[in-house]
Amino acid sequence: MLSGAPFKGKFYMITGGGSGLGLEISRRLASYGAGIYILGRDREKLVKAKSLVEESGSECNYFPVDIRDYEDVRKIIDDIFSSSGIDGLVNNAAGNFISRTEDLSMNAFLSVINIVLNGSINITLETGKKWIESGRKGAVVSILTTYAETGSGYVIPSAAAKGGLNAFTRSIAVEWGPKGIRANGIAPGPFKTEGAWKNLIPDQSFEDYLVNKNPMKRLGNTGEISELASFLLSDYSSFINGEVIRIDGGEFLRGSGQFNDLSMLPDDAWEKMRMRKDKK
């Protein structure tokens, strides 16, 4: 979607960026032009992501950090403005398990939602206040789920917390658009990442299921994501705010609409159907 060094002279943080996704998004960026930090609270993985971003051949920085922390979230935004400052944030520090509902504890529950939802608010609102002060622009991109609008059973806590970050998101869209704020999210369906796959598929047969009931016959890679990523940072997308696009090859329309299950159907039984059809 992009090319050459779009980015170049500008500065992208991205929590959760030591492995999976958003390490992808890390060298997406980089590979345009872009100088990087990865947030995360593995400090082995983030130095083995620096080595990876920085083959791309622009600068990466690291900083450990667990963003549910608001006074540490605090100091190290306060550490990056206090040299480069940053022109745009992803949020994709995530955390999610399948379960039935009854069986969670509030423990559980917690350890999503404060990392999802309460982190990504952490980093969002000291980023945008340092904006705010400076009067320099930016655009935040948050990583959030096709069923952030609808919920989902089993992955309860995912959904409140994706949820609420997808209202919070459109919210400082309005608010902080004047102020020459952007803010979108992107929704992906099926991916196979790392962690998505340890804790979210149970086996073989799911993934094949998922695979069958997508219109487009296949699972995501996150190289189409971080290419999105991109395009919603940059200066080309200037008036796209408060958006939140789907990725997920159609699996959403095709899950809400009533006859959709009729894909199902051999050739057969589409014939008798115009059979039937034809003696009226």
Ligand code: HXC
Contents of the next structure:
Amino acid sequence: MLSGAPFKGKFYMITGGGSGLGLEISRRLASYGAGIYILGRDREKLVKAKSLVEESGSECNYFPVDIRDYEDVRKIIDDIFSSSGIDGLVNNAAGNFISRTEDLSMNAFLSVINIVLNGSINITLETGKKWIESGRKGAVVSILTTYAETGSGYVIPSAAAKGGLNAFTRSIAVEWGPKGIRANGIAPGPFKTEGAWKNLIPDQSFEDYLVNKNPMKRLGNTGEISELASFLLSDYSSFINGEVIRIDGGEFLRGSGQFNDLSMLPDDAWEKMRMRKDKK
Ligand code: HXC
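Output block for the form predicted in complex with the ligand, input the form predicted on its own:
Following is the full complex, with the preceding chain placed first.
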């Protein structure tokens, strides 16, 4: 979608870049000429991801790390800034599982919150400090979710963490905007990545339900998110700051009010209602 070479000579860091959506975003940015740094827990996945990203002709380096190891992450950011530095950051790494909340331990809450909220804040903060010290401009994109705005049952650790990251992203956009740093969020609806499906979708009937209730009658393609992320990191979006863009086929709005559920009415019910009106 983006024409020219919007990322030529620029570098981007993607957390959770070894698989799923993070890998897709890394590959897309690389295809536009960006140098890529990926962070992830699984070295094997990172090695494979590096060669996939480099297929598009850009350079890719990886760092095996759990982003809950905040000190390790700081060292990695120091390392990166002692060479090329980065021009943008994608807070993509996440952890999530479905559970009734009364079944959760505090450790279960923390295992998610320490990745999604504290991990992303640590990375953004350390990167932001480097940008501010050096006067370099930067762009942050945080992968949120549509329930970051509303909360959601059965994924409450994730809802609390994504809600916090939503507030952090919008707040930092205002505070760091004058320093040339933009921060935006992407709020995806249902996208079938391996991690999300394994952890969050109990069975095929739930997937079918998600497809059926979506106004577009399908799930999203990760390519649709990576294109949006590329746009938000690029100078094509240079005046977009502090926005959270929903990408869910209209699923969120479909849940609003009572009358969208009339989509379940069969044609003959509409016919009867029309006749009733004509009789008045
Ligand atoms: C209840 C659970 C649980 C579950 C773990 N715990 N899974 N409790 N139900 N299904 C509890 C454990 O019992 C433990 O508490 C604590 O959480 C930590 O568990 P560990 O397995 O030791 O943690 P860890 O190995 O660090 O794993 C982290 C994780 C895991 C978050 C729990 O799911 C993970 O690594 N996920 C990464 C991949 C992922 O989740 N991808 C999906 C992201 S998609 P106790 O008290 O027993 O010690 C996404 C999109 C959202 O977020 C939008 C979707 C539409």
